[in-house]
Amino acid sequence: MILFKRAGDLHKYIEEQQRNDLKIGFVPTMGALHPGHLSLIERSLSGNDRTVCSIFVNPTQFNDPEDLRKYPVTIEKDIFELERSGCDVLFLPPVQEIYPEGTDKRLNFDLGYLETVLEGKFRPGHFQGVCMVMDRLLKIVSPDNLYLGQKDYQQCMVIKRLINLSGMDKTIHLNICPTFRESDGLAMSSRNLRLNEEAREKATIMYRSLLFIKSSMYNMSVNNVKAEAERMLTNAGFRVDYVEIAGADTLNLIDSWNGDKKIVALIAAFINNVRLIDNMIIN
């Protein structure tokens, strides 16, 4: 595996590969890698000639500085896992390589409705920061295929919009891959490393709440389903940001459902001051 820390060096390497008609797959991460990340690497390896993984904890997408400070960093373990997986390239840039003009110079991306609901509502500025780093990374790597996990459902939709806005949809194919889960259903997340044993056990209620929503949507009203799922979470000690049900293609929130339209249930909640998110597609 080749490790690059400078954007210019990586870009030259990518250009050389593409001149030789080699297809590039890209998996952007913030490190603290888990099997979900590695499944994306595996997907990329199977569909491309070269696979690039980036590890960069992006400061512009954290609206809470304390959350950034506590974000888990396991770089030595991450490098070991990437080498073992067969990943071809690791991009490990310092902040100044991604933001040569500093992090205070903000761009504005027209994200429309997506920036006003769910994560956009509860984490103001978060998706603008996501777009800043992804716009920069995609221009550096210029991949043929981009691989993202469904666990960050709204973020996937935001990045899809970014790709369309920038015109990169003509050259980049976005692959959204299923959420990887622990044996008890908990969605794999780097933030899970911050859970103590008690909180880790309680965290499975989030998955059970989604299963409840999925099984109850056919015989209960949308509002009653959401209220009961939220009660399950609060009774387990969660502080809930939202339990919502939305159109899977638009994220328009719904208050009724005829059983035909493809929808998605989404949850964000804190357990022991660790914020977890999860979702489940229905129908």
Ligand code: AMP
The other form holds:
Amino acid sequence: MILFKRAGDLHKYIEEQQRNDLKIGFVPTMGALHPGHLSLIERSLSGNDRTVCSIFVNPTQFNDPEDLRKYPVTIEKDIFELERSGCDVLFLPPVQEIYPEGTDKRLNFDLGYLETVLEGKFRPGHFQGVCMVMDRLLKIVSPDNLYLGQKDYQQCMVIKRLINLSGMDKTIHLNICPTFRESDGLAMSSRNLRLNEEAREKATIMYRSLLFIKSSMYNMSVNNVKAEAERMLTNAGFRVDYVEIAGADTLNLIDSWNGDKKIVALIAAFINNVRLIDNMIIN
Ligand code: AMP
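Alright, leaving the form predicted alone aside, put up the form predicted together with this ligand.
Let us now look at the entire complex, which starts with that chain.
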């Protein structure tokens, strides 16, 4: 595996690969890699000639400085796992390589409605930060295929919009990959490393609430389903940001459903000050 720290060096390498007609797959991450991340790498390896993984804990997407400070870093283990996976390239840039003009200079991406709901509402500025880093990374790597996890459902929609806004949709194919879960259903996440034993045990309730929503949507009202799922979470000790049900393609929140269109249930909640998110597509 080749390790690049400089954007210019990586870009030159990529240009050389593309001159030789080699297909580039890209998996952007913030590190503390787990099997969910590695499943994206595997997908990329099987569909491309070269796979690039980036590890960059992006400061501009953290609306809570404490969350950034506590974000898990396991870089030696990550490099070991990436080597073992067969990943071709790791991009591990310092902050100034991504933000040569500093992190205070903010760009403004027209995300419309997506920025006003769910994660957009509860984490102001978060998606602007995601777009800043993704815009820069995509210009450096200019991949043929981009791999993202459904685990971050709204983020996938935001990045899709970014790609369309910038015209990169003509060259980049977006691949959304299924959520990898622990054996008890908890969605794998780097933040799970911050859960103590008790919180880890309770965290599975998030998955069970999603299963409850999925199985109850046909015989209960939307509002009752949401209220009951929220009750399950608060009873287990979660502090809930939201339990919502929305159109799967639009993220328009719904308050009634007759089973016709594809919807998605989304949850964000804190357990022991660790904020977890998860979602499940229904129908
Ligand atoms: P992160 O390092 O959390 O920013 O995630 C990097 C990429 O991995 C994003 O596209 C995530 O959606 C994806 N990802 C994170 N957790 C999972 C998971 N449990 N299963 C599949 N993909 C995931």
